[in-house]
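The form predicted alone is given below as one chain in structure tokens.
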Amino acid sequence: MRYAALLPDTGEPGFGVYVHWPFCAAKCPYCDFNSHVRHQPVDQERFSAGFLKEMATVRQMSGPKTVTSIFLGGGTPSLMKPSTVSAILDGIAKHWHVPDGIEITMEANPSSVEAERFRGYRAAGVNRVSLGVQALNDRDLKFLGRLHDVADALKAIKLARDIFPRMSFDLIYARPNQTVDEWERELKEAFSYAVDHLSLYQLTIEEGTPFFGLHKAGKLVVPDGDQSALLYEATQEITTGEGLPAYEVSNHARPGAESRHNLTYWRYGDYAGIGPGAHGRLTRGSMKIATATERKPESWLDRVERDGHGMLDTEQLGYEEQADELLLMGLRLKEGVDLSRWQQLSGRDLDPKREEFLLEHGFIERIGNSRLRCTPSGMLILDSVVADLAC
């Protein structure tokens, strides 16, 4: 598992394992993820034991599976000690079959990057790192509440390139007062760092975040819909020209460098969700079970130590719910949705009038007889397209 060549993408949904490390050095003002700041050292050994205990319970629910990807997300997983990462990966291999060469990704923030720690993660088995760079100018990094500056980001990118076989980093656009020309220059600079995968997200104002309060008070103005659309279109044009076309609405990769784990989500595969606030989807017989765990880290850990897991909710999804989720996730992908799978779950065909309307207006297109996908225009109104087709 440690240093085998990465297995090729088979195109199948697969089975992923997601482990959530919920701690951050600081909370970004735009972030609504389940992340928490602790001013005292976290008891990593205790949390590691909690992850392993919850894995055992989830393994009973999932049955034997072959893992196709592992993702250590957060929070800031790069705050973990390499020994913690190693224990987690060894635990996954104990409970499920983990072939050599599967993708094992860790999220990292440039402010918490150290060469020695990166080498420790690599030795533990991590073969892909995803860096939360977010911007390539210090002014906007400060606005976004990041703890790193551009120099830190470039250092982290170089280290990741030197140590890991695969690397991606995130950028946020549609920032206040951002012009298309500014974004194009920043994006082209990003390509100069020899990346093979980029995640490019539009800044969204999420309820419950500091940015939400500022926006509501009129103190934070983000680009309107027309400007956001121009920024999105520029993003697609530049990334395609640079050989990293979008394979998902916000993710771009050279062919073969797509995130295997995220493809599992979008192809509506199964995944085990381990840790505070983690979600999962597990197929049992003909049904799919949705799982969700306690979000607060200490409460989650207390539950795991008492009950063997931190799950607050398990829900059996009916076929119609599964069909809706398949459509919602699959239409995010350039490869689109397998219609025969959707029809099998929903027990019906697409409404011909709704499909014809969307086809005529250039929002969707058929790929042969078996697949349906959004066009670039459809991606701009993705939620509306999904809602129309799901009815």
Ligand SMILES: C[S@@+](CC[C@H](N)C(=O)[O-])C[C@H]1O[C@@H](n2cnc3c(N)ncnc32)[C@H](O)[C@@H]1O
Given for the second form:
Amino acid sequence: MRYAALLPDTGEPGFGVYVHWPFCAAKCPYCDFNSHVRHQPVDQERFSAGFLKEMATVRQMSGPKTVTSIFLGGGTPSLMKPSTVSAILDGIAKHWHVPDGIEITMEANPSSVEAERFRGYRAAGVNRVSLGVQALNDRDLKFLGRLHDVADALKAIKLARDIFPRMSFDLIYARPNQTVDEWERELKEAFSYAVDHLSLYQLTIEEGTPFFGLHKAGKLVVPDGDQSALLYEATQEITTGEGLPAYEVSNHARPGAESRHNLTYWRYGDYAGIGPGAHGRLTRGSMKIATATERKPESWLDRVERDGHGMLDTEQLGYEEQADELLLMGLRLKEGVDLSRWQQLSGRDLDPKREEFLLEHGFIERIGNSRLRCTPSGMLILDSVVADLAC
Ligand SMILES: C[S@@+](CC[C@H](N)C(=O)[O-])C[C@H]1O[C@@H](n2cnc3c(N)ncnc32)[C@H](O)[C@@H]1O
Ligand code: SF4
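Return the structure block for the form predicted together with the ligand; the form predicted alone was the one displayed.
Now the full complex is given, and it begins with the chain already shown.
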């Protein structure tokens, strides 16, 4: 099979296709993603037929499009058989134009990795893998409820590096009692395995998870604001020193190796969301439609088989809502947000007093005349900056 080189980033928002595989081998106690454990084998052929059927409906809504990236996320997509991945990718290419050389990412768990499967995904067209490593010591992996140990993770990283042209892995930091020293050591070790992209997330206590209950009961204590800020600053310093600076709050890459698919979200481009619990944004004329599907996998499948799609909500976003979303997503990026696009959508300028205040306190900065971004200290209080500017 001939593989095309990755197309260059045009700087445009692009059009992505996201497909959600909603199953995991076990549920991690911190995770509130739409992921479910099934003790009976999942009928993958039936699900892949469901994905293709929903694509046909979404294709009618989106109209003809050129796809700039595909992302198979989860859940644990690496529980899929290569033939399922192949059927999904073929289905996407049947419904939209898929040029050679676009980014096709798949999330994988180190515990569900087998060399044969990885080779099969590659043969199906996947050219980038994102591995959920989470920690580089067995004690913390156990605490995070992971099914893999460090040895499995390193094996998976090596395999991914050998088989895929691009790979990234995720780590979760700001774990209970984690010191800056410990994290710095772990992160430096991570750089000996990394290629050109890393996702580094601070542990978030999500409502409804087992960690939330433990945290509420005082049995799980996460670093406070000051300690989190120190951990965040150490992260920025090390990743910048290693040549993989943050291009988004939690994502670090060598320039040019950014995740194209995630850039589409943050540049507020359109994306088709296929599968249980997937979200989408589709522009129709001057309106953007927000789509969201049924989360429960079997109910989603029943709906798709009956109605041709599992969408529960399709909401037309007004200009003001689009302007808010553009700001919310764009300020996560180091390249910041295009203010003329924001002004066009919102029909107004930023409140000069609020902007002045945030500029003076060093939370935001202008890049030329038409872009605005958060400074590193602004990134630490991103939600408040967005809330301040959006009103
Ligand atoms: C969609 S998840 C799935 C990836 C894959 N299933 C795995 O666990 O290896 C993507 C990433 O989000 C991060 N994540 C999930 N829940 C989190 C939380 N509560 N706090 C911080 N990071 C989280 C993890 O690093 C995870 O790898
Ligand atoms: S973190 Fe990944 S493996 Fe764990 S429950 Fe969430 S989606 Fe599944």
